[in-house]
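Starting off, we have a lone chain in the form predicted on its own, written out as structure tokens.
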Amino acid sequence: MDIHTNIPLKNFTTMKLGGNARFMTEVHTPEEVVAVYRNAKAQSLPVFILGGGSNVIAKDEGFAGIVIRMRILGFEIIADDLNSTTIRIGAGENWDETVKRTVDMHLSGIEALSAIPGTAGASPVQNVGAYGQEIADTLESLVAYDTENDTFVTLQKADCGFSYRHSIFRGNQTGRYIITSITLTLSKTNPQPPFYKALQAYFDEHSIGIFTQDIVRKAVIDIRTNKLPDPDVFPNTGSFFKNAIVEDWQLDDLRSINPDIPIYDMGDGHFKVPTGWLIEQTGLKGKVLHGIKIHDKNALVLINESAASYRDLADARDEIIGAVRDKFKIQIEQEPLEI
């Protein structure tokens, strides 16, 4: 196992911003994990862990710790019968081959979570969502080395405390975990109406009426390119803010500003608001603040099209929060991590 020292984090994220971490390795196995860590702790380093960059902020300082990169692999049918498929996968393993995978293998349950970027071990952490599926419905527990008590332990989904994209890993518990795998149950039946609904008009407007996993994951694969930018082509982490989440007696508020919000019943009086559709009703989407670009088919998107550090994209966030709020007193998250 190599440590290298002093590497631009800007290479290993795709926003292509930030510092440089004093130390960086790989790790392929649990035990590696293990190992990297005692270390790091007995020389009180600070560790991040980074699976494929893409939903990762570096700031300009750089990590004076080190960035420990996922890379245990696995892929394991561990239970199967006439309904459904259970598989435990490796944290470093690509997610979108992972998902690739279970679709040939006419499993359903992640095919429209196809063409996000990252790794399986990451999906969890900010419970991972697209087209009406997040990694909660399928979840049935992981593996992590519990940093504050030097063991793994096995976590069930009700332990994650799994929500809109938030998790225990972001949340309350963040820093103590490490996932070096995840088991999934997966259904043998075929994808079933309703959809969501970008993917049901993607289906009107094709004149699709029989749905299997390939068919699913193919019209995502082919909304998404179209919706958003290749990050290695033009830098981004995929969508840059959270969806807004409000409560019911925002809604009078809301609608009297904009009679024809897109409102989502999210269910016990909250609601969820498109902030790609808040961010447009300001007038910035296509517009460039601080090299920032605000993409001009998806304006939850940035694109970093000059920005030089860090502190640029931090404004332009800045800016694009205070123009939301402003206009509707809503106050929209970032969902990349930072380091």
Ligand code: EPU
Given for the second form:
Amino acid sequence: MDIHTNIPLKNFTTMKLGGNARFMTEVHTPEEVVAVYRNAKAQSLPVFILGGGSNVIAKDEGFAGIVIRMRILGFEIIADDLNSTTIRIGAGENWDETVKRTVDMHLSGIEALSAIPGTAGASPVQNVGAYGQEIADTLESLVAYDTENDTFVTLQKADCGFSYRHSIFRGNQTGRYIITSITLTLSKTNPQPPFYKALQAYFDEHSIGIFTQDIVRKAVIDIRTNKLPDPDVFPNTGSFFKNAIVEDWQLDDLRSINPDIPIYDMGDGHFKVPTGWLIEQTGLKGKVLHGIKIHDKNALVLINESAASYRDLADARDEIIGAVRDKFKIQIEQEPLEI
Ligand code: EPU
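Go ahead and give the structure of the form predicted together with the ligand, now that the form predicted on its own is out.
Now the complete complex, all chains and molecules, led by this one.
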């Protein structure tokens, strides 16, 4: 196993910013995870697990520890019956290739999560979601190295504390578990309406009335290609902010600011307000702040056009957060993690 020194994190994160990792290595097996972790611990080095780097922002000071690039592969059917197939997927598998393989097998459950950059092992961390599906819907369990007890554990879905764009892995257990595989149970039934609004609009526009996994995948890829900039060409991390969650006592106030405000009832006393809409209302959509462009097709996305540093990004982020707070009294939150 090679350990590399002073590696620029900007080459390993899609925002293309930030300083150096003191050390970096790749792991290809669960045993290598344990070996690297124990070594790092013996030397009191902090550890950070990196998948595709598409949801991680690196700071200018870099990382004074060891970054482990997760490369464990595997795609194994572990159960199959009339209605469903259960598959175990190595944490280092490319997420979209995983989705494609399941779609080619005519399995439903993650087809709407097509074209999301990153790795399979990262998907539970932020409970990846798009177009009406989230990983929490199909994740059965996952295997992780528990760094606290120096052992591998199987965590069931209920153990993961999933909610909108959240899990224990970025909450109160941050840094404790190194996910090595995820197990999904996917359905053999074709996708069924009702579909996410933007997806249904696409089907209507293209007169599509028969739904297969492949048709949904192609529609999602088409919608995403139009709305989300390709990170290989325009450095970005997808949605830079989470959508805002508000409570019912805030609704009247918000409607008095703009009666057209889109509000989605989450059914649990909370309401989701699209942050892209909030940012657009501040007039910042399409503008460039500190070299960071607020994407003109989707204000939730920030593109690194010419930022020199993480600091530029943080300044732009804080100005956007401030503008939304001034207009709507809502505190929006950054979505990507930071190293
Ligand atoms: N909207 C605006 N202006 C904008 C952007 C959005 O008015 O600039 C409005 C739209 O018109 C729509 C509403 O906001 O009424 C919601 O927009 P959309 O359906 O495009 O989804 P989103 O809330 O912007 C979320 C996810 C995306 C995911 C889409 C589709 C988050 C943080 N983002 O975006 O995830 O693809 O839904 O399900 O929840 C990602 O996490 O990187 C990501 C792309």
